[in-house]
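Encoded as structure tokens, the following chain is the form predicted alone, with no partner shown.
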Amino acid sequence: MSVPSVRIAKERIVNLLVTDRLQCAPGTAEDLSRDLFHTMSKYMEIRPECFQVRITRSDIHIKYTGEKY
């Protein structure tokens, strides 16, 4: 499996898993994530590659690059 492989499979397992937590439907997480992209886009600006949204149980994440969570 090379790179790329291995980042997309992860990304799937990472999305089932918070699917799994937050007990929603699959894609409501990626959902939720791209309307707070487009929300907060509205007032600044900002890459879609410099973004990410991170779900967990009780918590969610907003980081752009270079931040540390």
The other form holds:
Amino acid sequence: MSVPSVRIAKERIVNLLVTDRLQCAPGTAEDLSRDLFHTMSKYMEIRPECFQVRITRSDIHIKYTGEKY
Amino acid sequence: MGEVIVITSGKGGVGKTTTTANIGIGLALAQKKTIVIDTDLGLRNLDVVMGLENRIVYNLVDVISGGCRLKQALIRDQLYPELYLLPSAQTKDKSAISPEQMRKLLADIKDEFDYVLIDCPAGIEQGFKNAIAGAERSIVVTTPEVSAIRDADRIIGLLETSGIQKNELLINRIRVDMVRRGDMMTVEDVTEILAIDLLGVIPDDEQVVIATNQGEAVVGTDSLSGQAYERICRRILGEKVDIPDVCCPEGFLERIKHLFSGK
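The block above covers the form predicted alone; next, return the form predicted in complex with the partner chain.
Whole complex next, starting from this chain.
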């Protein structure tokens, strides 16, 4: 069975909104996220899987889930 | 004191004018004194959707430039005595009025009505700025398509930075069959992406085309779209009305239930 087209639409709109909101080129959001991770990792021990950047219309949220065993 | 609501979308052709007409008529049917204002200068359409195109004498630009009094330009809908239309000008362009002039006009008239609905032109240029000046609340119309959602997000950002905080989403032309097939975004998808409150959902309904052909409304009829607009009007009036869940992929149990109920 082929991929439902909704999945492609959602992926495209989510990426579009991030570049629109940052007014940047496609892919810049990923670079930003990577740089933010590097910056934070200078000051604390974080793991990539616990780190997430979310870009809304007015805020950039950094989600960090904290210490894990 | 009246409430000024702008109906906007960014993208053209998603149903702003149809929505303005049907909500205006729905509020008038609920005995609320309502005025609908077409701010799309140069591309006048709201009058046509409402079937009032042959009654225009003066327009918005005439009122704002002092060429006539408001009462001379207002068209009272004979079918809905509580409803008034202030038509746009067909021969002027966006620069014929300014946001300050709109703000002043609205301040002058809002006390005379329960609701002032503003039909905004497509785009984010001068026409948009004119339409949102003086609005306290917005209805952002979108369809479940990538381009329309993208424009809606941009518009919501501009509304928020303009100081309009009450922005609600109307998702138009949902097709249940396509949603179930996985070929159209669900109401939940769109609401989650745009992250504002949902005012309502209008199903894709050929009755809208048939009504518009005749310059009539669907609200007040028992069509699916008409009922959806009626629920939206009741929500605008502050009633708690459920948004029926028309769009989720049907589970096995639901399918069995439908089979037995014959729906």
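Positions refer to the first chain, counted from 1. Computed from a predicted model, the values in this text were never measured in an experiment. We call the rigid core whatever largest set of C-alpha positions still superposes within 1.5 Å between the two forms.
Shown in the overlay between the two forms, fitted on the rigid core, is a CA shift at Arg12 of 2 Å or greater.
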